[in-house]
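Here we start with a single chain on its own, the form predicted alone, put down as structure tokens.
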Amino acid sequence: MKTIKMIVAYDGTNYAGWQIQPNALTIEEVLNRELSSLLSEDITVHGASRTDAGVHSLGNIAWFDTNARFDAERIAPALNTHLPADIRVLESCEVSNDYNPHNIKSKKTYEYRIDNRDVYLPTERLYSYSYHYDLDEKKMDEAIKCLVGEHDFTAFSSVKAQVKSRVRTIYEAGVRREGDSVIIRIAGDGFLYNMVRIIAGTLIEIGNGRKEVSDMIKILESKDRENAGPTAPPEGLVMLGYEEL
């Protein structure tokens, strides 16, 4: 028995997220199916991040156990010949049998992209949230920096988040504008269900003047989801990568 680690990139548009669901196609289901066919045994992959429906990734981590006599490094190119065009394994390698990213100190980085122009570009619609009202990215940047550090993020988590603790550490965060795109970037040791999208929705309300920069701290300290902004749509969110620290 050996354990294989893979770095997986995908366009989440056509999938109901990462995790297997009974009546919808997911990234995990496709990987399980194609790996089982390739290696001629039942394979179950595990993911470092369970991205939501419509969310994209440039570097999620997956791992699985196998008895197949197949060189670990060859799994990625071999698997890619069977995967649909919107999923690719960037690399594969063998790791120790006790490998589990959930038990390793790590940094996960996400970006949320807003197409901030009067009329959205059709080519951006699957990878950005189209928002045509004016946004003040400087206020948004000031506000998101209030979240850096270790905090209880209950106010920025969905009621569906079934976890023992809602305390997370944000290592870095910022908002910048590139032309008509407003880009939110945030990196931390982990994120609660819908956390990044709720933060994005709150920042949009700060950027459009409905909330003040000072409200970010008040919302965080309230630990009340009702005080934060709406959950921003999924298409603007991409997981950039996962880094072991």
Second form
2 protein chains.
Amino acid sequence: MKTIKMIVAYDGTNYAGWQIQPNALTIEEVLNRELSSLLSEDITVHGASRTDAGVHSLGNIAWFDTNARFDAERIAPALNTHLPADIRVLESCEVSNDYNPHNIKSKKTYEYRIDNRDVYLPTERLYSYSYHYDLDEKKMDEAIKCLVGEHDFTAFSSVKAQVKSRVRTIYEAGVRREGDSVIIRIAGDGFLYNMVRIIAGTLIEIGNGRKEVSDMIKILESKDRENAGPTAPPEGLVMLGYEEL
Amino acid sequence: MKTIKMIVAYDGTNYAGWQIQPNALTIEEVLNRELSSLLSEDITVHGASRTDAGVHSLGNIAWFDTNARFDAERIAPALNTHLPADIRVLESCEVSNDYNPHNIKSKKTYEYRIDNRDVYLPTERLYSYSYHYDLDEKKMDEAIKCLVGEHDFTAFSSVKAQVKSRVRTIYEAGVRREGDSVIIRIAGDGFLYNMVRIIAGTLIEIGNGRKEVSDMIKILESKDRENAGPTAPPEGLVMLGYEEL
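Got the form predicted alone; could you also share the form predicted together with another copy of the chain?
First the chain shown before, then all remaining chains and molecules of the complex.
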């Protein structure tokens, strides 16, 4: 038996997220179906990040076991000929049978894009949140910096998240403006359910003046989801990739 | 009677281009329909650039006459509430009744984007041409530079184009690489039917080594479409905008 690791990029617009669920198409379901067809056996993939409905990825990680005699590196190009155009496997390789990215210390990087024009650009709408009120990206940058380090992120996670610990380490975080787009970038050892989108929603309230920069640390320390901003819409979020440390 | 000018941005993916045609949805048709409904009279828009099927725009110009008593500036926001999400009117204003951008000396700027990764990114696929062979953007940049100035662009125009003169002036042109994307940018006083896409297709053949940099000037001087490269696919092309000179 071989274990295969794949790097998977997708446009999440038309999917109900990564994880299989009834009555909705997911990335996991499409990968299982096309891999099973390609390798002529029942394949079950695991995902490093269970992205939400509408969230995009440039480099999620999927892995699975197979008994098929198929060169590991050839799986990516072969699978791509069967996958829909909005999912691509960037590469595939063999890993040890006990491979599990959840047990490997790694840096996960996300970006949240905001189209901050008066009227949004149609060519940006699928990959940005359209927000036309003024945003002060310098205040947002100052605010997000206080999240760097090891903290309990309960205030920035969905109450639905069922996890043992809500402590995570943020390695780097920043907000920059590129023309009329405001881009939030955050990298850490892991993120709780909805965490990046709740951080984005909170930063938007700081950027538009509804909250103060100094509120960010108070919200973090309160460990109360009610104090943070709303969960920002999924289309602005993209998982950039994983890097093993 | 008032003449109204609008700046129109659109994602061309789901349209058969700008110009009205039978049995296919076009940008012009949608604007006519929604403006007529908004202003309660039959409106016929004119477009500065008749972009092809699948081509995008960040700033095409549309203009029309109306007798409606409606503030010119309010037309854009009012119309946007009725338009599909992939078309946005960025602004609207009143102009003189003899307004016609074809009679105004202006600079039109286009970009052609190529996703030059081994495997394309799904989130780039609607707004880039996916081309995975090696491209030497420096050679492409050197080649496009010889188009700057006033030339007869017959070699780079569709034989279907019915125009009096195929002489156009290119103000500036260049090719740059941004990460794994190669971006062709060209600005001029006007472009013939398919001209930017044929220039892009020719530059790709120079970038991949099938043609030499020195072929560019020979092709231009030959005035023969057969000598140029293929018409590059529409999804990579975006009209950035118009600037009156």
